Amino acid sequence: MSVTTIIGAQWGDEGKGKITDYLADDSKVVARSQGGNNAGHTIVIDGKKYKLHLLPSGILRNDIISIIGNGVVVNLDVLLKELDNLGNERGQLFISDRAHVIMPYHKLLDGGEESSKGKSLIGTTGNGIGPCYSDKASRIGIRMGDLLDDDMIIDRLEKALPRNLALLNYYGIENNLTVDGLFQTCREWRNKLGDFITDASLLVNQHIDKGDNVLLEGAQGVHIDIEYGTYPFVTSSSPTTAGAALGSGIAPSKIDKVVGVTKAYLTRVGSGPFPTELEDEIGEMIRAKGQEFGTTTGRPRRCGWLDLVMLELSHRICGFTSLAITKLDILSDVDEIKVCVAYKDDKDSEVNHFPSSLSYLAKCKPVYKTFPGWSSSDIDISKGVIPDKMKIFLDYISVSLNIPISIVSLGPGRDETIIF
């Protein structure tokens, strides 16, 4: 028995889909345990690409329980489109009781509240993700169970909508909510998703008693973390290995392995400092070559040399037990590869740990360690080799960071993994 938690060590879009499903296959549980349909990921099995927002990837596997945990904010109007998308093709899934709901003026909301900050955008994706977290912290939001009591649903629209509408009004969003029309919602989603309802931190308790195989999915990166990603800059809930904990409803120290997953090279999407952000033919080639495009808006996404400091601070609050490297194949066969080992700030003095000041972060310049690149003709996944070349770039990154590296992804298909 195990329960292993799978983290974005960057600013998410790591490929952490790719390598829960990868990991599903010795696993009877996939958990997802925070975020909402603001994170995407996207999934090849047999040259099919699937993708998702809000269901766990593990849902793919038809012998795999799917839980979305009380950590996760739900669109149900998303969740139900992925449902009829993938029909047949999937597992049994359950939602946790005490997961919130996003509502129908959370999504009006977020477009107000972004673009009111005028130059200070935060890039969020629009999807009421903030609101509803917000919702939650005041007290006033709507969870799954409640969908199952009549009284409780009317208790709980009079008790947030005013606020809400309120907002909108200050925002000056027009709107036609209603208590009436916002409970004949719910009822329609509580009779076509009320079976899938539960108490699902004691239905994962209870297969890890039962000694059974539990993968937690995480959404997003540590540097979007609430608490420590590059603040304000960041998403409104915590996809470290604590939230994890949290967000599926288990103990921290019932957790085994915390696999770290991050791309070869770094990529962000939205607003906020990017040390080693390249703005030119190199950054072109890799958002070109890697499909770096949100899974969730079809943003282009910013790309960048690979950053042990970032990672550095990831390990230090997620304690990675190992690391999945994903997305090599996309340096195969560049001349050089750099990775940032430290920064210079403004007094040229290093900075060996991730600051959590922005406008200092601005400041700083990467001091880059240069590899040679690896011809892609020397991969033969098949049996498991990769380049000497590749090797000692693995190597350094393992060494650097006292973290053993697990998994290399060498393609988005689940055959085009190697596990060391």
The other form holds:
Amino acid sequence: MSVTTIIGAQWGDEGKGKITDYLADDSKVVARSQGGNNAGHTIVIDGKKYKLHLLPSGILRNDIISIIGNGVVVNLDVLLKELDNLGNERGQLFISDRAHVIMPYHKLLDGGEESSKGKSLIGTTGNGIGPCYSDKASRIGIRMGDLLDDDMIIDRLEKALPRNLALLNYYGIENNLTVDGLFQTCREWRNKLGDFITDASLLVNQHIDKGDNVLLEGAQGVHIDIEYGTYPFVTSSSPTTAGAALGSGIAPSKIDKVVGVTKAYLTRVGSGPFPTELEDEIGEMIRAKGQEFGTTTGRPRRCGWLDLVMLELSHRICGFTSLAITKLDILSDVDEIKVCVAYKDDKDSEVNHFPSSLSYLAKCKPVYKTFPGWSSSDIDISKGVIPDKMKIFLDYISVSLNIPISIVSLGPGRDETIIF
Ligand code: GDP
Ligand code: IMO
Ligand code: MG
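Structure of the form predicted in complex with guanosine-5'-diphosphate (GDP) (previous: the form predicted alone):
Following is the full complex, with the preceding chain placed first.
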């Protein structure tokens, strides 16, 4: 029996979906713990691409129970569409009665908040994630369990709508939202999805007690965490090991393995600092070869070299028991590969820990170690063979961070994976 958490160690899009799908092979339960449909996890099975935003990546296996945990914010229209797209090709699904519902006003407000920021916009996915978590913290959110009771829906809407309408008015966003209209929407959602709603914490713990393997699938990445990310250029949840435990309702002490997923390079969608960003032809090459365009928004992802200063913070907060390094194939046949091993500030002092101050971070320049590139012709995935030069690159990362590497990913498919 084991409980394994899959965490994005960078700014998201590290390949968590692929790694979760791969590890789901011997799991009984796969649960999402935070975020919402801001996530975009692409999984490729036998050449067929599946794009999931809300459903846990275990859903593609019939014998797996998928859980949307209490820490997730749920857009029920998106969920219905994803379920519809999959048809009967899926396992069982449950949604926590404590998970919060993304309401139509949250999505509208996300747009309003962003436009009001002008040039300093965050570049959110526009899905109402921040406004929904704001209502949760303000104690006027609507939870999945509330949908099961008409009186509760009315009561919650009467508390939430006036404030949200006032905010929409403040941002000058026209709308025709009413308690009656939203009540009908909530009832329609309940009619279609009511049977999925349960005490998901109880369910997942029953499976842990039975000795089943459980996977907690992270969304986003540590560096857009609300606490430890590059605030305010962050999301509104906690994509960390602690967030995974809390958001799925299990005790942190029940987690056995924490797999930090990191690309062999680095990408970021949206605004915010990026010390190793490549605004040159190498960055362009990585974007084109790695197809670095957002799964959720289609936006080009900013690309740069791997940053070990960032990963030190991710490991400190999350306690990775191993790393999964993805997209190594994208760096094949590149002459020289760089890794950021430290920063130097404007006074030439070495910086080894990722700073919280963005103005100080702006003064930091990366210090690189350069590795000779490897040839794609020296890779034989079926025999588990990787080139010596790739081994040197991987060993350096593992030794520097003091984390073993358990998975190497050399392509989007399940079979393009080597386990160590
Ligand atoms: P997630 O949000 O962390 O699940 O990552 P995304 O799905 O948004 O982005 C990762 C992209 O890279 C997806 O299109 C995956 O199919 C793809 N991918 C994952 N691992 C690899 C890999 O090792 N090599 C290549 N070429 N693509 C990969
Ligand atoms: P996955 O799970 C990459 C980014 C957005 C924006 C910031 C805030 O696919 O790795 P939000 O809509 O959450 O309020 O946006 O966070 N962001 C992601 N970037 N991958 C994701 O998820 C992301 N989810 C949010 O681009 O900068
Ligand atoms: Mg993604």
